[in-house]
Structure formats: structure tokens, C-alpha cells
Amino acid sequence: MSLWEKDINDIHFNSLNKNIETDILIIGGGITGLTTLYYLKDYQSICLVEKNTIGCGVTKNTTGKITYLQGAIHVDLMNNINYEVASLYLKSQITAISLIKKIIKKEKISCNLEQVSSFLHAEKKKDFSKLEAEKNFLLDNYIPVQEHNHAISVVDTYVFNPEKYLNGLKNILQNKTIYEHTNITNITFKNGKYYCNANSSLIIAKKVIIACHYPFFLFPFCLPLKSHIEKSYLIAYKTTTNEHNSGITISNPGYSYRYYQDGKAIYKICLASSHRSTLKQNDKDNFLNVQKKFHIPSDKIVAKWSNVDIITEDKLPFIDEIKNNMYIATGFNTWGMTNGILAAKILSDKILNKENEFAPLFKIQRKNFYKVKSFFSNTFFSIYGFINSHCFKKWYPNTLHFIKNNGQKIAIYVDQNNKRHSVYPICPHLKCGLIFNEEEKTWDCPCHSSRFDLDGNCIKGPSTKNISCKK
């Protein structure tokens, strides 16, 4: 579990068990998808349809980070892009903290925000100079920044419950149309309407927003051919004292930290061993890591959990219309609570008939220097990822066993009370095989991020489809 999955509160809402008509769909009831509905809660006709719990999707995962330091991505926007999108992107996060502010003031939801000062850390010679370069443009576009060795700071970002600020919006929009436990499993367009399958049921609405971590459906999109999965380790442990700032490093893996204070209770958030998620899979490793870097106690500890992030080529989100009505927001690149927010504010905006400045910088189709560059790399590293999760893998436990049944792979667990779990160990979505994750005890995707829990049920897409076994 992550830190924040105790916060979740008790209100909960039904499984969609009937047919509906509705002039939007909103799939997926994370931040985006909560504040996207917020944003169009005065709409006469609108859906929100959530494939598990509200909240309990990749939001629960995150740091809780409301910043624009977001490593020296304006650097890299700069220089491989050019200086006026990376001003833009600048503006983009800064705002999108303004409206997050504003949605808990005027709402008054108490989710622990606190400003604190943001760090950014250049761990190795060869970052220095980059440092160097996002502090100028930081200044050059009149934001304040602290030096310090090796490091530099802003004071105007800010740490908050992500799962207590999703408590407030559900507190909100009770009386609105959600429904969880609904998972959809296709989508038509005919006469100028989309038909959505879900569960057993049919949604038909005129406009459709994606706002799902990882995209069910492969075409138009084709996102797999324009970003690559990242997974991080998380560990949260007590502290005696909080520091009121967050840092990141430059350097890609790096570390990232924040502290979070609950009443009397502190504690200090930390991310380290970040890789693509087709490299480095033994998470039980991976973890170890993270309590290493950060020199944490074991007796210390009080949650550790991982998160998988989407990343783009061009470290850009996709916050677009892809086609007659069919709006998605993905590939937020670790900053997951400012553009979720923004891609709210955008695609809600788009609804509306609304102008917005942003809109062109998140658009599906542009080109720039980072497509060609990378379209080769993550086209390699998603084969090398299907040959290789194929592979058993030397690092599982003995308590897990991989037989075959007329033909087919079946993976039994057997737990600490010695009930077998048995499923078969191929992802439903692009047939990629799954690894088992021994700390978490699910099994993960490597290609594209779905999970299942020890008994098959598929608790993330982009799978659609659990891999129970009955054996």
C-alpha cells in the first residue's frame, strides 16, 4: 500500500448495471478525470465511469508534488525544441498550480497543501553546467531562484494528500453520475455517437474522454510507439522533523523527496531506482535500493509501493482531440498532479467551445527533434520487452511455480497461509509476459504497466481482461 490508500474515505459508488445515454463519458476516475468532471459538473448530460475504486488508480501512487521543477526539462525543451515552448511549458505547470490552489480554497478541502521550497540537485560533474542553464532561463522568465551548493531552490511550489484532495471533489460531485467498477472493454462510433461497452452494459454518448492512465485500445493512438513505461520505488518512513521542502535530481535515474506531515505524525516520502520498465525488473532489488540511498531503518518504514509513469518523447504530455468528439490526456512524465490538472482544465475547455492558451503546446500531432530520435529506441525496447518477459526469471521465490495445461503456461503462488493462487501469466492486452512482483505481490506488465493481483483480477490497464486460472 502507499502512503496516501488509508485516506481514502467510504464514499463509494455503484457498478453500472444498465443501459445509459449521456452527452459525455468520462473513462477514468483518477485526478484528471475527478477535476475534469468538476470542471463540467454544470453540464446537463455526464458520465464518469471508473474501471476500479475512485482514487485507487495511479493518484494513490504519486508523491504529492505540486511543482514546476521538474528537473531540467527546460533545458532539454530548450535545446531540443526551442525557448518559446519552453516558456510556454513553464507557464503551463505554473498556472495548472494556480488552479489547483484555487479548486481547494474555493472549495475549502482540506488535503495537508503546504508551500515548501523546491530543490533541484546536480549529483555529478557532468550536470553542473545544466544546473547552471535551468537557473538562467528559471530567472530569464522572472522567477526567483536560491543557490546553493550544487543545487537551486524556488519557494513557490507546493506538497499536498492527493487522495484527501480526490475526497474533496467526491464530496462535491455525489449527486453527479459515477459509476465504479465499470470497466470498459470497447468503443464504436456509428451515427455520430460512440457505443461503449461496459461490464454488461452500454454507455452511448456523443463525446468521449480518455482520461485513463495507459489507453485501452491501441488504434489511432498508438502511444506504444511514442513513449515508454518508467516505474519508481517509493518508501515513506517516520521522521522527527520536517524539512518543509521537496528536491529532485538532474540526473536520470536520480532521487526524488518530500516530507508529509499528518497531525504529529512525520514522515519523508523518497523515490529512487527509476528505470524503463522492460530493464531492472526485480522489484525486491529495486526497493533495497531506495532504503540504501536513503539510508532508511527498516524499522522505520511504514509504506513502500512503486508507480509507473508514461514518457513521452519529448517529455510533453498528450492533452488532444484524437478524433469526432474522442478527447485523451496521457503521458504525464512523472508530474502527474500538474498536468492532470491541466489537462482538466484543457479538455473541459475544449468541451465548452472555450479558448486555451496550453491547448496548442499538448497537441497529438506535432513534430520536433524528440519523434525522430526516439521512435527507433522505444520501437526496440518494446520488442526486447516482449522477447524477454517471456523468459522465467531467476529471481523468484520458491514459493511460486510455473506449469503448463494443454499448452498453456499456468504461474501457482502459494502464500504464508499456503493457498494457491493460480493465473496465467501472459497480459491480455499485447500478450506480453507478466512478472511477478514478490514485494507488491501482484503481477506487472513490463511492456505496458497493466497489473493483476495474485489471483488474476486485472487492477490496471491497459488490460481489459483478467488472466484468472482456476487450476
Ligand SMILES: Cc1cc2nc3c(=O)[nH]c(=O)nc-3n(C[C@H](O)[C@H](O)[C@H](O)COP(=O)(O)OP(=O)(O)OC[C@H]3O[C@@H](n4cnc5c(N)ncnc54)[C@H](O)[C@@H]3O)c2cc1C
Given for the second form:
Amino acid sequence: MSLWEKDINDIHFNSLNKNIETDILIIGGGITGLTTLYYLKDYQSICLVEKNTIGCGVTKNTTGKITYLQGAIHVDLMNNINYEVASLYLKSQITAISLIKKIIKKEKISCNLEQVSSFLHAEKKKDFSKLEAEKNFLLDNYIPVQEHNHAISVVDTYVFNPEKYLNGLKNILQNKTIYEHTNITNITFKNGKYYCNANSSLIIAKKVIIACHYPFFLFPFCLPLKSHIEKSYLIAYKTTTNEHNSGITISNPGYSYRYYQDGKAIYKICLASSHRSTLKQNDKDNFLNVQKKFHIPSDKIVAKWSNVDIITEDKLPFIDEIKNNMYIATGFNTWGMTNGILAAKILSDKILNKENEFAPLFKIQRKNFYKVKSFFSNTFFSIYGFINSHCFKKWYPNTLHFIKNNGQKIAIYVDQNNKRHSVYPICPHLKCGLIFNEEEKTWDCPCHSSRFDLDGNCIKGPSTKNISCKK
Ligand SMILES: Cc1cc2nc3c(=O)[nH]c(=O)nc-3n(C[C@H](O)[C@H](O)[C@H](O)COP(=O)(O)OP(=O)(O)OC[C@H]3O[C@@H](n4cnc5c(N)ncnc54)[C@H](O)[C@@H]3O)c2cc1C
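Requested next: the structure of the form predicted together with the ligand (the form predicted on its own having been shown above).
Below is the entire complex, every chain and molecule, led by the chain shown above.
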């Protein structure tokens, strides 16, 4: 459980059990999907579907920083693309911060929004010049920057509780058409309309917005070749002082932290051990690394969780129309609080035929994106992840056994109450072998981040199917 999960409110929506027709269908009820619905709330015929419950996806596992100091991203954009793109990205993130503040203020959403200083740290000598370059870039763009020992900081950034923000939106959007427990498994295009299979019903839509984090379909778009998945580990522990700041390091793997105050209780949330999801799969060690890095006393830990996000090769999200009236918002590079809001604004502006100055920055056919090196590295790591997940021996607890039935591998986990949980440990998405996550008691796909609970229910896509086995 992440620190935010306990705050998900009681407003819930029915699942879809009939065929419907709508002008706009939004798929996914995370920060991106729900904020898009908010911007389009005056539209007459609009519907949002969520495969589980609103806010239960990646958004519930975030650190909840709202900042433009995102590592040395502007230096990377300057080096890899150009100065103008870096400047426009900075402007887009500052705009996203003001958009989210505006929504929170206008709708009086109580979500522990707090203005804090954001720090960027350079731990290694090789990062000092990058820190200097990021500082100079920010100064050049009229951002006041403070200098510290091997760190810089800015003041106009925020932290919040992402689930309380989504609760606020749920309150406002209660009378819109929202379906929970409604899983879109297939989309086909016929006579200018999209036919979307959901549970055993059909949704016919003129426009579809894919806001489901990792798209469940391969074509069009083929995300696996344009991105990779990064996994990180977080621990929240009780502390006595709120230092009113948040921070991140330049290097990768690095670390990140923030404070969270809820009434009198103060927590520090610490993140470390980030890695490509196809590598370093021993979650126990990864959590221990976080604990060691931040000297966290075991008895103060209140929550421990992992999270994944989609990393694009040029560090810019994809927010665009993929084909006729089908739109996508994904690849937020671990900065989805700002980019999710921005995506909601850009896509709703597109639908309302309004200009948005940031739309060209996130186009899927942008120049500079396709680099031979990154294409091959993604292909290599996808294949490596696939082979590794099937062939190399892994460590498993002795409460887990494998058997074969009619040539099919079945994994059986015996829990503390001696209850047996059987699953087929292969991801239905693209057939990667699943890894047993002993710490969180889930089956995780190292290739594209699908997750399943002990009984094989899919708790995170792109898989649209369960892996349950009634044995
Ligand atoms: C460790 C970590 C820390 C982070 N910290 C920060 C931070 O401090 N600040 C920041 O800006 N960003 C942060 N991020 C990034 C941010 O959390 C994500 O980019 C963002 O939450 C993504 O939001 P989303 O709405 O796109 O996806 P989600 O929240 O995952 O929402 C997508 C929804 O779609 C649903 N869905 C999926 N498939 C289907 C389907 N077939 N049918 C119907 N529904 C479907 C899912 O159930 C889910 O609820 C962090 C990321 C990581 C990994």
C-alpha cells in the first residue's frame, strides 16, 4: 500500500452493463484521464471508463511532487535536441503548475498542497558540471536559483496528496458518466466510429482518449519500441520535522525525497534504486537500499511500495492524436503530475479546437525522436527481458512451487494461512515470463509493467486479461 491509498474516498461508480454510444470516450481514471474529463465536463456526450477504481493506477504510487526541477532535464534536452525545446519544456511545466493550482483553488480541493523548495543535488564529481549547466539554463530563463553545496534550489514548486486531488475531482464530476470496473479490451474502427469492447458490453465513440498509462494495444503506436519501463522503490516513514522541501539527484540511479504533513503527522517519503524493469529484480534488496540510503529506522516505516513509469528516449511525453480522432497521453518520464495535467489541457484543447502552444512539443511524429541507438537499445532490452524472464533461473521463496499441467506451467503460492493461490505465470500481453514479487505479493511483468495479484487478477495493464488458474 502506498501512503496515499488510505485517502481514496468512498465515491464509487457502477460498472458498465449495457451498450452505449458517446461522442467522447476517455479510457483510464488516473490524473490524466480524470483531469481531461474535468476540462471537458461541459461536453454533453462524454464518458470515462476505468478498469479498476478511479485513482488506483500509477497515480496512487507517485511521490506527489509538482515541480519543474526534474533532474537536469533541461540540460539533457539542450544537448539532445536544442535550447528552444528545453525552454519550451520549462515553460510547459511552469504552466502545468499554474493549471493544477488553478483547479485546486477554483474547486476548493483540499489535497495538502504546499509550496516547498525543490533541490537538485549532484552527488558525484562527474555531475558537478551538469548541475552548473542546469543552474545557468534556469537563470537564463529568469528563474531565481539558490546555490548550495553541490546543490541548487528553486522556490516556486509544490507537493500535494495526489489521491485527495482525485477525490476532489470525483466530487465535482459525480454526475458525469463514469464507469469503474470496466475494462476496455479491444478497439476497432468502422464507418468513422470506434467500437470498444468493455466487459461484455460495447461502447461506440466518435473520439477516444487513451489515458491508461501503458496502452493495452500494440498497433497503432507500438510503444514498446519507443520507450522503456523504469521501476523505483519508495518508503514513507514518520518523522518529527517538516523541512518544507523536496529533492532529487542528477545521477541515475539516484534518489528523491519529500515531506508530507497531514494534521500533526509528518512523513518523509524516500525513493531510490530506480532501474530498467527488465534488470535487478530482487525487490527485497531494492527496498533495503532505500532504507540504508536514507538511514530509515525500521520501526518508523509506515508504507513501502514500488512504482513504474514509462521513459521515452528523448525525455518528452507523447500527447497527440495517433490516428483519426484517437488521442494518447503517455510517456511521462516520472513527471506525470505536471505532464498529466498538461496532457489533459492539450487534448481537451484539441477536441475543443483551441490552439495550445505546447502541443507541437509532444507530437508523436516529432523530429529527433527516432535515434538508431535508442531503437536498438530498446529492442535489445525488450528481447533480453523476454529471454531473461523465461530462461534464467531466479530466486523464489520456498512457499512458491511450479508444476506442469498439459504442458502449461502453473505457479502455486501457499500463503501464511496455508491457502493455495495458483496462476499461469506468463503475461497475456506479449507473453513475457512473470516475476514473483515477494515483497508486495504480486506477479510483475518485467517487460511492460503489467501486474497481477496472488490469485491472478490483473491489477495493472497493459494486460487486459487475468492469469488465474483454478487448480
Ligand atoms: C516512483 C515514481 C515516482 C513518481 N513521482 C512523481 C512525482 O513526484 N511527480 C510527478 O510529476 N510524477 C511522478 N511520477 C509519475 C506519475 O506518477 C505518473 O506519470 C502518473 O501518475 C501517470 O498518470 P496516468 O493518469 O497517466 O496513469 P494512471 O494513474 O496509471 O492511470 C491510468 C488508469 O487507466 C486504467 N486502465 C488501464 N488500462 C485500462 C483499460 N484497458 N481499460 C480501462 N482502464 C484502464 C488504470 O487502471 C489506471 O487507473 C512518479 C512515477 C514513479 C514511477
